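A lone chain, given as C-alpha cells: the form predicted on its own.
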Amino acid sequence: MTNVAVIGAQWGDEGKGKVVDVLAEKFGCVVRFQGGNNAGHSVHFGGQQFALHLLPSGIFCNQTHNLIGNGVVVDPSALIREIDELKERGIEVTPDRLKISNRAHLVLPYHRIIDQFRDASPNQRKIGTTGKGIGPTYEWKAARRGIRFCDTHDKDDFSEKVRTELDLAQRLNLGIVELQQLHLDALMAEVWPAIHRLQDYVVDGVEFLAGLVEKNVPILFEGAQATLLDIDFGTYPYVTSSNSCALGIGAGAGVPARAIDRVVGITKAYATRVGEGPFPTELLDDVGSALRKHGKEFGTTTGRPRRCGWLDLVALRYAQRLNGFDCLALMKLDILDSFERLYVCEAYRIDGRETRVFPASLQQLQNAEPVYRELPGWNEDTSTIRQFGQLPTAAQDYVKAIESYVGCSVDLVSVGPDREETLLRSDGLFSDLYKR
C-alpha cells in the first residue's frame, strides 16, 4: 500500500485535478481534506472538460472511492448541484462512490451573505475571495459554534440551532441589510432539501479511512488552494481559511500522519494567482497578457482573469521544505512554447540584500524585487509528445533547471489538458505507481 497526498506548490490552480484523475484508478480511495466550493478542479478527458468544486477528483473513475473530509466546509446546495450536473452528463453520483465525514461543517446562507458583504465593503480589507461563504463557516467553526452533518439527522433539532446561529449572525452584522431580511423559514426551505438528499452519503470519516487502511487499500489525498495560500504558512493575510499544504491533512482527513507516505508537489511551469496579496513575479505587461491567453488562466470558480508572472523558484523551494516534497508534476509546459526567452526568480532583493529565503513578512514580500535567471526558449510544439526524452533540449534544460534549484524531482510533465497530454518520467514515483 502506498498513500499519496497531492498538494498545489505555488497559490491554486495549478492542475491538481487533472494529476489526481491520471493517479486515481490506483487508488482505492480519493479524499478531499479541506477547503470547500471555493475550489475548482478542471479535468479533462474523452473530449470533455469538467469543472469540480467540491468533489473530489477520482469520481470519474467508477472502482474508486470518494470522501469529502471534515476539513473540508460544504454548501449542500452547491454539492447537490455538483451532483445533478454531473448526472445530466451522464455520471452517476452514487453513495456507494462518495462518502461525506459526518463532522465536516455546513457552509449555510448567512455565512454566504456576510463573506459577500465583507469583500465588498470599502471598509472592509479587500482579500478577493470568491464570496461562497468559506471564511465565515471556519470562523464559525473556530469559534465552536459551526453546525455539522452529524447535527442534521433530526430536522427539528437542525432547524433549532440554525436559528440560534442565524439570530447571533444578525446581532453581530446589524449593517448587513440582506442579511438582516434573511429568515429561518426561507434559509430551510433553501437548505434543508439538499441536506435531506445527502443524509445517505453521510459516514463516519474516522472510521471510514481506518477501515481502509486496515486492509491495505490505497489512499489519495487531495489538496485545494495550495501551500502558498495557507492560513498558517501562506502569504497571510491574502490567504483561504484552512491549512491548504501537507501539514493539514491529519487533521482535515482524519488519519495520523504516518497514514501519508508520498506526497507529490504540484506547480505550473509559470505562476498565477488569483485575487489580491502580493506576487513578486508577476508579468503586467505582454508577456503577463500572452500567459494568460495562451493558458486560458481565467478561474475554474470564479471566471476572474488570473495574475500571471514567471515561474518563482524561491516561493516553490519554500513550498518544497514545507511539503517535503517526493516529487514534482510540472504542468502546462506547452505553454512556453512560443516564448523566445524565459526568465525562472532564483532570489529576491529585499532592501538592498538578495536572499532565497521566502519571508514571512507581507510588507517585505511586497516589496521584494525578482532576481531572475534567463533561460533559452525552444519554439516547439510540445504538446504531442508522450516521452519525455523527446522533449526539445531546452524545455529539458528548463525542467532540470527546476530540478536543482528546489532539490526535487520532476516525475510528471502535462504538455496539454487531457489525461493523455502526460509524460511520466520512467525512473520517478508515478511511473512506479503505474507499474503496481
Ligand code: IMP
Second form
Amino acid sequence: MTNVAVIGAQWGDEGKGKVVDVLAEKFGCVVRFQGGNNAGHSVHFGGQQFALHLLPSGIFCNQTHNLIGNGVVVDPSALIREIDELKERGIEVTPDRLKISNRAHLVLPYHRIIDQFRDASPNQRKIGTTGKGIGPTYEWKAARRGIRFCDTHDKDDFSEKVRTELDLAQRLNLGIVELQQLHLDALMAEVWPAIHRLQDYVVDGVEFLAGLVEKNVPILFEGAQATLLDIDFGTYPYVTSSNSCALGIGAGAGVPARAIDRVVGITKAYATRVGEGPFPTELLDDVGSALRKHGKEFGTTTGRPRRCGWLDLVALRYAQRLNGFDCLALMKLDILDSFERLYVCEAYRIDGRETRVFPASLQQLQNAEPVYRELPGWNEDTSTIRQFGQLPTAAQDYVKAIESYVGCSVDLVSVGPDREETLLRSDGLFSDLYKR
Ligand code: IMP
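Next up, the form predicted in complex with this ligand, please; the one we just looked at was the form predicted on its own.
Full complex below, order starting with the chain above.
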C-alpha cells in the first residue's frame, strides 16, 4: 500500500487539480484535510471542466471514497450547492462516495460576514482573503467555540448553540451593520436545510480512515492552498488559517504520521500569488503581464488576476525542507516557451547580505531583493512533446537547475492542461503512480 499526499509548493494554484485528477482513480479514498471552499480545484472529467471547492477530487471516480476531514471547515450551503451542481451535470454524490468527518467545523454566515467586513475595512490589515469565512471559522475553533457536524443532530440544540455564538459575534463586532441585522431565524432558514441534508454523509472520520488503513486501501491526501500560505510556515500574516503543508495531514485527517508514505510537491515553472503579501520575485512589468496572459492566471474561486513572477528557488527549497517531497511535478512549463531569457531566484539580498534562507520575518521578506540566475529560453513549442528527453536542451537544463538547487527530482513535467500533455520520468514516482 502507498498513501500519497499532493501538496502545493508555492502560494497555491500550482495545478494540483490536474495531478490529483489523474491520481484519484488509482486510490481507494481521497481525503481533504484542511481549508474549505476558499480552494478551487479545476478538474477535467468526461470532456467537461469542473471547479471543485469542498469536494475531494475523487468524486468523479466510481470506485473511490472521498472524505472531508476534521481539519476542513465546511460551509454547508456551499457544499450542497456543489453537490447539486454536479447532479445537474450527471454526477451523483451519494453518501456511499462522500463522507464528512463528524469533527469538521461549520462555516456559518456570521463567519463569512466578519471575514468580508474585515478584509474590506480601511482600518484593518487587508489580507485579500477569498471572503468565504475561513479565517473566522478557524478562530472560533481555536477559541473553543466552534460548532461541528457532531453538534447538528438535533435542530433545537443546534439552534441554541448558534444563538449563543451569533450573540457573541454581534457583541464583539458592533460596527458590522450586516452582522447586527442578522437574525437567528434567517440564519437557520439559510443553513438548516443544507445541514439536514448533509446528515447522511457524516461519519466518524477517525474510524473510517483507520478501517481503510487496516484494509490496506491506498489513500490520497489532497492538499488545498499551499506551503507558503500555511498558518505556521507561510508568509505570515498573509496566509490562510490552516496548516496547508504536509505537516497538517495527520491532524487534519485524523491519521498517524506514519500513514503518509509519499509526499509529492506541485510547483509551477514560474510563480504566482493571489491576494496581498510578500512575493519577492513578482514582476510588475510586461513580463509579468505576459506570464498572466499566457498562463491564464485568474483565480478559480474569485476570478481575481494573479500576481506573476519568476520561479523562486529559495522558497521552493524551503518548501522541500518542510514537506520532504519525494519528488516534484513541474507544471505549466509550456508557458515559458516564448521567453528569450529566463530567470530563477537563487538567493535573497536582505539588508545588504545574501541568504538562501527563507525568512520568517515579514519585514525581511518585504525587503528581500531576489538574486537571479539567468538561463536561456528555448523559443520552441513544448506542448506537443511527450517525452522528457525530447524537450529542447534549454528546457531540460531549466528542469535540472531546479532539481539540483532544491535537491529533489522533477518526476513530472506538464506542458498543457490536458492529461496527455504530461511528461513522466520513466523511473520516477509519478510514472509508478500513473501506471498503477
Ligand atoms: P482565506 O484562505 O480566504 O482566508 O485567504 C487567505 C489568503 O490565502 C489570501 O491571500 C487568499 O488569496 C489565499 N488563498 C486562499 N485559498 C487559496 C487558493 O485556493 N489558492 C490560492 N490562494 C488562496
